[in-house]
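Just one chain is shown here, as structure tokens, and it is the form predicted on its own.
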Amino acid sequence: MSALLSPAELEERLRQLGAERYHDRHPFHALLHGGKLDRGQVQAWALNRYYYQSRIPLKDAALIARTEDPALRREWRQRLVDHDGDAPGGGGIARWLALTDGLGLERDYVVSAKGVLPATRFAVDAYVRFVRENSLLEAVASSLTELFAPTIIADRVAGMLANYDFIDARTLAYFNARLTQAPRDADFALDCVKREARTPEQQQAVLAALSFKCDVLWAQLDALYHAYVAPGHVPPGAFVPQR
């Protein structure tokens, strides 16, 4: 990309990239939302996804620590509140633990992350490292997968409630808040990226950052599919569902 895109053209490129590479296209999600997984496979998804959820505040805190812009810090710190809550027992991480509780997983085991797949750990840790080490513009851009989150959340909630008798609305409460939080966060990040990416090189870096984040999400589902669906090779030490 050698020509400078207009802000609208950059947004169009970002949305096109998400339409092509966001993890809603992964076959594991079709199985999850379509009721094709058993309880143990859903447990494996929730357990591994917890590791991702637990590292999001670390990623956001790292971004906040790197910016000297008070407006950006004020806006971004809401993400910490969303995930960690204002008090013990609040926030998205606590709601995700309510999901794993509802699926019958021991909370101490979930929090310990002992059963997490190695590929999940590597992918998530790579995302945190990306935000710590790359430019602030790239760090902000990597969060833009939230542009595409509301659709997959709506499909997930509807599909899981319709297809699994061991899931109820209370178990899936985490996703209710994300239907408003994700669009709010994505709109702010998108405006920031469109404003601050002022050269072709910066715009290319923004697109690459979103592509990287899509790869992080896709890699986690690849790991789940390989370990728990087909051919079913669970790595040593990882969670083994009770059949």
Second form
Protein chains: 2
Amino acid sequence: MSALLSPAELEERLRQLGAERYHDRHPFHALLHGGKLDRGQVQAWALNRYYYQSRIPLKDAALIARTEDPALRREWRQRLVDHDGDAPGGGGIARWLALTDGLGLERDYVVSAKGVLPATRFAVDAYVRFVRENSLLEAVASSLTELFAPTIIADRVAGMLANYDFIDARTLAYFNARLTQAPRDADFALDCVKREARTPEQQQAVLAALSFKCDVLWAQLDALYHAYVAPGHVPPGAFVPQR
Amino acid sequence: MSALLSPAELEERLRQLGAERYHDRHPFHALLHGGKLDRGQVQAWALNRYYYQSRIPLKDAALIARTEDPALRREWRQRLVDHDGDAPGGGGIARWLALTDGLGLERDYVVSAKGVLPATRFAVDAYVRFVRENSLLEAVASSLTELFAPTIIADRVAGMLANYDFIDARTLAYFNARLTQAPRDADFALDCVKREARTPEQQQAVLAALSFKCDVLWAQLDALYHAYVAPGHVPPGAFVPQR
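Let's compare: the form predicted on its own is above, so bring in the form predicted together with a further copy of the same chain.
Below, the chain from earlier opens the complete complex, with every other chain and molecule after it.
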């Protein structure tokens, strides 16, 4: 039986969990940001991460579809705007495609998701279903990895611009937008779970939801590392970089 | 647009797909059967595979729950009997626990699934949901990996008995039962899809379902290889073998 935490204690536990399990600690990111990957490996990362990006609005819409609170729906709707934009070519998904374009990947191939690692698909789909099927509080809490995003994004942009001649500021436009969007979203979600998690069980569920989401992110990088950093492990049917 | 295949052609395509994508080709199995793993690595395999075993009756019950055909329900019910037995201690799941017991893993820890790799969970859960949510024909077709099981099981039993002093015939009892169960199940499912897939679209869906299931199995071995064969990659919270 866990003790009831104060809202401040809950926040501290959430931040501690992020410090231990957020994917900024994954070795794939050290390689990516440190310029240790070749263009094909960066392509594999961008291709697989596109699948994640493409599922985020489905996840956010699933959350909106579950709440009777207009204020929460309005706030969460901004995430749809951020990802889908107001017109074709706008929004985060389009900005992600600018990155895959810049890396020389065929847009139709990227959008088809044909070359995506099955492990990416399983992890991302597990996240969408978690939001659909678990409690609304857990669904909100699973978004809290955004709390830890600004640091990794700043490191990524600086590291990739400095280390790869096939990357420029235009292709990394996605991340510039996220630097303001992620903290705004994270602050809202954090206030929400601190206010609504009023029993020890709810607080443990919130912590477990963030842990689950960290696993979703970590597993995607494990799969990328195994397939594209360790030699000879691309699974059948997945993207094979041209050397 | 794909051409309509004869039942024999469909079977040939299914067998070809298995020859290309079934996990007998995965390097983890070569290490496992060839005696190249240490006890901790074999423990990690058995622990993670237990999670798969434990979800199989849920998958089979989900399939039974979707068909109005008493003959199909009766036939498929045998799979529940095979896995769950008729009494405590009987059935395939209990035989799998005899293996994890023999490997020195705490039974409560195994059953809790606490140390299971998140990637295992994502892949296995994707399989259960596939059977729940896709067409009944695709659900049946996704079981067809059993067609390819007897060879790998025979190799596994012979290889593990010859190569590991911590393995004996008693701990491998699970596989002996599967040597008769798997072909019976596979023959039934193969007849079923050959009879019921009557349009090119249905036949392509059957092939895609088998491909999906091969991905589910392959991704589990990728995750094991990455975490426990490649050094230093156990994800946060997952089982750590004692050296």
